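Only one chain is included here, represented as structure tokens and corresponding to the form predicted on its own.
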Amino acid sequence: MKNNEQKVMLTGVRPSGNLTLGNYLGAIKNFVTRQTKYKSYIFIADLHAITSPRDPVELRVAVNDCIAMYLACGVDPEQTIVFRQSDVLEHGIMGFIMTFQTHMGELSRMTQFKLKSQNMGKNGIDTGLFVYPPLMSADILLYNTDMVPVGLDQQQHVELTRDLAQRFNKRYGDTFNEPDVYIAPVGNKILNLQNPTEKMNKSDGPNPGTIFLMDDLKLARKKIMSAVTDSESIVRFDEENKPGISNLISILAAITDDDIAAIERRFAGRGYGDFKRAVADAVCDLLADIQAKYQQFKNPAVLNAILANGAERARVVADETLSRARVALGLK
């Protein structure tokens, strides 16, 4: 199904708010470090952003902010095709096609749907919240993707994509590549600093348990220093019995690329104060670098040029894949 030997890596981001440290360590960093080894795509998922009502002006601002932030984090538009999802109309058509390959039971079991619909009444659940996973699958399949770097919480969506690709291929012939998920061994699920049983979420707002990439450095340091730990005072990785400390160890290891065991040895007998200060230093150094680069990239003319070029390049591949699917279905 592929026209070249180079493997394809793709990721998308929904412009739903300020990116968190968890977004960076769980997915963005893994993408950036691998973008030269793959034919790489990254897109701003603005169609996913309207699965619930969204203010149009706020959405346009969020899209530009999101692109600037990804560039600040190291995404290179010379190496990676960067585009806006809605600029490539094939996404919507393929999403519609993939919806027909999906069972209602599969969608109702999706973790994001179950979590977000818990506090909604029956009449308050938008259809978009229910059916967006097939669109996410279309996003991936359109580019013959081999690998999708995600955080642990997004693994289920890539698994659904594989299932839909296999189902379509079995019904209509060999059409789609079946993607693999890449989950970093360290930092794949950064947890809330105040409640280390939940992930660090973009929708947490001013929650002191979430570190945003645009947080004031003093505030970020305060959040680290006030993170929930335990009474043992031993820096040891034990997710079951020491979730708070384990979360901080994961953050430090993911930022510095140090081995977890090496971090445990480094802070043996030093207590939580020294350890938290080291984590805070690493986090603040990272944020300071990203924030400085973000200001350089926040230029609408530059961003629009990058998006226009990326959409043009993406559209060529997306059109070819959609045409192949339409032929398989008997639509062309």
The other form holds:
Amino acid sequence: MKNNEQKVMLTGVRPSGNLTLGNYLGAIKNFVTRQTKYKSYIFIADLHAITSPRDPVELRVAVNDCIAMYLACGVDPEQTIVFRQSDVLEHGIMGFIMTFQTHMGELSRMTQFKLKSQNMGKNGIDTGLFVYPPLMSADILLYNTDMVPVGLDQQQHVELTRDLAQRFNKRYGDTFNEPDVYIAPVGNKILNLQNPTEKMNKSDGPNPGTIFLMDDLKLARKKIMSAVTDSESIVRFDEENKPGISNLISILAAITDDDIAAIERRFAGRGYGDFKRAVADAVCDLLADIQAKYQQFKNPAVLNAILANGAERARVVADETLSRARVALGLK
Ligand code: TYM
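Following the display of the form predicted on its own, present the structure of the form predicted together with ligand TYM.
Okay, now the whole complex, with that chain kicking things off.
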């Protein structure tokens, strides 16, 4: 379907003013380092935020905070199309179309659905939680995406997207590009520092095991220094037997782009205190840099202009793809 055009990269984050170190290392950093090589899109997935009830005022604020955070993390709006999902109405219609290509069994098997629906027992499970993967597929397919950098928890959804694209193309003729997922070799699943068998989540709220990008530096340092480890006192990467230390090694490796073996060698014969101080230094340097830039970008007029421009540019492509899909379906 594609000729010699520039390859397309896209990713999205559900709006939360307070992104975590996991969001940064699992997705945003990998996007930022590649944004010049691709035609790049990054969006705030605000339709995904309403799959469960959410305070509207808080949501609007979170969207703006989240864009400021993208910029602070290095997203360049000159290079990259930055937009809010709900500004491009094509996402809704395409989400609807992709939902109809999906089997109940496929959605029931999604790990995120299984995990999150466990906590929804009492008042029933929100349909939004069940059907959001095909909306995510729509987000990706609308822009003819080749590559989607995400953390490990979202890999299954990108794989579903490939399946849906293939299914649609087979049924209705060549319409969608099949995207590849990009999972960073290190940092794709940052774990909670206090409970290193669980993922670090932005929905955790104030939590001693979660590093938020806006955390006060002293607090962030304290969180790293009190991270759960083990009694062995050897800095060695072993996710099964040493999840806490392995998580800290991943954090350091992902921030500094060092490889894991080099970190193990550097800390051979040194205690956990020394090692944790090095991790805390790297995390605090990163946070200090992001936080300084965040203040610089938190200007509503600038953010609104970026979003308006981004939506306009995104709409052109989304509209073209949606038209193609409608023609293929016999709807146009
Ligand atoms: P969300 O908002 O939960 O997370 C945003 C990105 O951060 C990654 N991530 C992590 N990576 C490593 N370690 C962690 N602890 C960690 N926590 C989160 C996620 O994998 C994700 O890449 N449905 C998506 C948003 C979305 C999207 C899309 C992404 C909507 N449409 C289209 C890509 C393409 C979500 O809820 O991500």
